[in-house]
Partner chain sequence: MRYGDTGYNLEIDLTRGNVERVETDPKLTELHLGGLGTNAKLLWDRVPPETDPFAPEIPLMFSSGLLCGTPAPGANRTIITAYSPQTLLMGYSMMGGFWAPELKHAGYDKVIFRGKSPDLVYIWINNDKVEIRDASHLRGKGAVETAEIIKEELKEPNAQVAAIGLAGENRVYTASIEQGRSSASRLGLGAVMGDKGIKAIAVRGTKDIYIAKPAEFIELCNEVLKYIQYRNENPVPNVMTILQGLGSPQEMLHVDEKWHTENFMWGNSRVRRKDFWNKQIEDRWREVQLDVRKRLISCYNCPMKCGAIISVPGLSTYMMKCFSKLTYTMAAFVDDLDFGFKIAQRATEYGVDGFSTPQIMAFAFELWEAGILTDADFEGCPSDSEGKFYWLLDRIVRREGIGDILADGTYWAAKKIGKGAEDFAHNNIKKHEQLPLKLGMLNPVYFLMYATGEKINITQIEGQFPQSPFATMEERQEFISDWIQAPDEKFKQIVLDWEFRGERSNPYFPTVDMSVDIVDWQEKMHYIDDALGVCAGLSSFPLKPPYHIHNYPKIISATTGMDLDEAGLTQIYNRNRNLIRAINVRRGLRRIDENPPEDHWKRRFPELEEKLLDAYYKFKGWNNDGIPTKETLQALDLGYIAEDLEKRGIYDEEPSVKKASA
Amino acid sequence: MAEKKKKIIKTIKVDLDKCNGCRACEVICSAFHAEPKYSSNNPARSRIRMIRHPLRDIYVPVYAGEYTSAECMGRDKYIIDGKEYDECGFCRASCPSRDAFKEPDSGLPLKCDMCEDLPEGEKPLCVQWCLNDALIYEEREEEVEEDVKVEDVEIGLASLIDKYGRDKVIDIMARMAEKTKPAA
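Can you show the structure of this one chain in the form predicted together with its partner chain?
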């Protein structure tokens, strides 16, 4: 059993009523996570995604959550305030049933990291760039069990194994390791 620890939980409260659908959150998220920072941008790589249906007045910003290898059994519908939403419209998972929260070229899963390498005290970039206050940053202290943090590379590899099978990934890894071997 992992040890209980006090931890700051970072959350973003999403006020759907205030969203104006401009997608600045997607723009700045993808720019911040570019290598080097801000050297490129591409909403398709963003870890926040606007689910937008303007004519149905549906504006839902969703943050990328955990990677999941399986899609849901049923995909339910919700009717809120007379408007029908697909369950996917609120879901944070990078999953096989849709393109959201996957790198467009590699298909690797994306996950919101609250812009963790920002200097202490700075709010995540999407919150900073949302001048309409649809995204509100909050911190609270909680006692949690400390998990072993899984590295991004491991999550990525796990998703590749799910998609292509264990053997194929091992084969390719071995071949690439050979190719990139430092000269003796």
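Next block, the form predicted on its own, ref. the form predicted together with its partner chain:
The next block holds one chain only.
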């Protein structure tokens, strides 16, 4: 049985009335997650994406959520100011049916990490760089059941196997295991 623990839940609330589509959030996110940090800017690495309809002046920032191994069954449409949008456009998941929120080189799923490498107490960079305060960072404490998520490791390994092949991944894992083996 899972143990209940208090956990800080971090979220980003989006105020669409304030977003002007400047994409500063995408730029800083991709630069922050570049290797090494801030060395390049590739919006495909960003954990936040701007969905836009320029003729109607509608901008919707969507940040990356959980990976899902299967496509969802819902193919709902949204009508906003007379323009029809596909549900996938607003979806935060990385899934097999689209390339959004996947690392462009490896194909591994991306997920917003709230810029976890920042010093304690700092807001995620997309929130800090949002000039119109359309992105609002919030924290709340909740009691949650804490389970070890083995499926997260399996998802990562499955993606690596798809890209590099089973034998290559096994070889690398064996070499890594040798390096971490305690001395006798």
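Under this definition, the rigid core comprises the largest set of C-alpha atoms superposing within 1.5 Å between the forms. Numbering follows the first chain given and starts at 1. As the structure is a computational prediction, the values presented were derived from the model and not from experiment.
For residue 154, a C-alpha deviation of 2 angstroms or more is recorded between these two forms after rigid-core alignment. Once the two forms are overlaid on the core, residue 80 shows a Cα shift of 4.4 Å between these two forms.
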